[in-house]
Amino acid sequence: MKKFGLLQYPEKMSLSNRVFNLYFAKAGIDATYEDIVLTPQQFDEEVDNYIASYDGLNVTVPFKGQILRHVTPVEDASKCHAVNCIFQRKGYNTDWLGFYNSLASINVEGPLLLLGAGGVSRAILYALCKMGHKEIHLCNRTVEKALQVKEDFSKECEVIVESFGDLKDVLKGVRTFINATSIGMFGELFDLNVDDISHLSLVYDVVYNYTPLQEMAKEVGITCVDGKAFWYHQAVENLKIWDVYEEKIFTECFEQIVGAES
C-alpha cells in the first residue's frame, strides 16, 4: 500500500485527506492519505523520517519555506522558494499551477494587490510574473518578511511594499485583490466595507470555505474565485507527480465532498 500525506500544524482535517482518500477507495488505487502534525521545534529533526517513509507528501503552512533544506526542489519550487509537494526527495511547487490554471478563463487585470509574504503568496507572485504582471503591490502584516518577499523576486517582477494599516488606501489604486492569508477562514473580518472593493475586477481568496470577503465580492458582482479552486488545481498537480492521476474519477470526487460541504 502506498502513503501519502500533508506535513501541517497546528492539527486539523484537511481537504487533502477528505478529497484524496475518497479518490484513491474510488479509483481502485491502494494508497491511504493521512495528516501529519508535526510541531515547528520538532519539524527539522523528524522530517526526514517521513519523507523516507512515504511515498508522497504534500507541505503546507508553515512549512514550506523550512522544507527546503530537506529537499532537493526543482525549478519552480527554488523560484517560489517554497515547496508544497515532495515525491522521491525532490520538492515541487505546483501551488503556482493552483493559482495559474484556476484562472485559465479569468482576466486578471492590473494593477495589483497581494496580501501575505509566505509560501501561498510566493508561489503567487511566481504565477502572476508567468503571466507577464510585472508590478504587484505586496501588503503583510509583518514588513520585514514582504521586504525579503521583494529582494527574492527582485529579478522578476517589481514589489512594490504597503504597510498593512494603508489597506483600505492601497485598494483604492488596484484592479485585483488577492488574500494569500488565512483571514476570514474562521470568520474573521477584514476591516473593509463594500464601498472598498466595489471598484475592483477580481477578488481571488485562497481560503476554500466561504468567508464574509466573498460574500462581499458577490455581493456586488465583482468575480471572485476561492481556494477551493486553487487547491484543485494544484492537487491534480500533486497527483500527476505521484503518479497517480485520473481526471473523472478526481473530479467526481472533488465534487462531492466540495458539495456536501456547501
Ligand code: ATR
The other form holds:
Amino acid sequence: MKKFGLLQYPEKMSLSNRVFNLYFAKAGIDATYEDIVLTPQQFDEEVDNYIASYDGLNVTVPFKGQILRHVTPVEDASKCHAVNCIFQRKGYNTDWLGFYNSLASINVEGPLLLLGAGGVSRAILYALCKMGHKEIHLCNRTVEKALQVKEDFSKECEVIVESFGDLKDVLKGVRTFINATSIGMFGELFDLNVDDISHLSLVYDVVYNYTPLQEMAKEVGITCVDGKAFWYHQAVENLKIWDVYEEKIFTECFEQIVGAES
Ligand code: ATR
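Next, give the form predicted in complex with the ligand, keeping in mind that what was shown is the form predicted on its own.
Entire complex below, previous chain first.
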C-alpha cells in the first residue's frame, strides 16, 4: 500500500485527508493519506524519516520554508522559497500552479494588492510574475516578513511594501485584491466595508470556507475566486507528481466533499 501524508502543526483534519482518501478508495488506488503532526521542535530531527518512508508528502503551515533544508527543491520551489509537495526527496511547489490554473479563464487586472507574506503568498507572487505582472503591492501584519519577500523576489518583479494599517487606502488604488492570509477562516472580519471594495474587478481569497470577504464581493458583484478553487488546482498537481491522477474521479470526489460542506 502507498502512503501519503500532510506535514503540519498544529493538528487539523485537513481537506486533503478527506478528499484524497475518498479519491483513492473510488479510483481503486491502494493508498492512504494521513495528517502528520510534528512540533516545530521535532521537525528537523524527525522529518527525514517521514520523507524516507512515505511515497509522497504535502507540507503546510508552518513548515513550507523549513522543509527546504531536507529536500532538493526543483526550480519553481526554490524561486518561491517554499515547498508544499515532496516526491522522491525532491521538493515541489504546487501552490503557484494552483493559483495560476484557477485563473485560467479570468483576467487578473493590475494594479494588484497581495495581503500576506507566508508560503502561500510567495507562491502567488511567483505566479503573478509568471502571468507578466511587473509591480505588486504587498502588505503584511509583520512588515519585516514583507520586506524579506521583496528582497527574495527582487529579480522577478517590483514589490511595493505597504503598511498593514493603510489597507483601506492602498485598496483605493488597485483593481485586484488577493488575500493570502487566514483572515476569515473563523469568520474574522477585515476592517472593510462594501464601499472599500466595490471598484475592484477581482477578489481572490485563499481561505476555503465562505468568508465575510467573499460575501462582500458577492454582494457587489465582483468576480471572486476562493480557496476551494485554489486547493483543487494545487491538489491536481500533487497527484500528477505522485503519478496517481485520474481527472474524472478526482473531480467527482472533490465535488462530493466540498459540495457537502457548502
Ligand atoms: P501560509 O503557508 O498559509 O502562507 P504562513 O506561512 O503561516 O501560512 O503565513 C500566514 C500569513 O497569514 C502571514 O502573512 C501572517 O501574517 P504575519 O506574517 O504577520 O504572521 C498572516 N496572518 C495570519 N493570521 C493573521 C491575522 N489574524 N491578521 C493578519 N495577518 C494574519
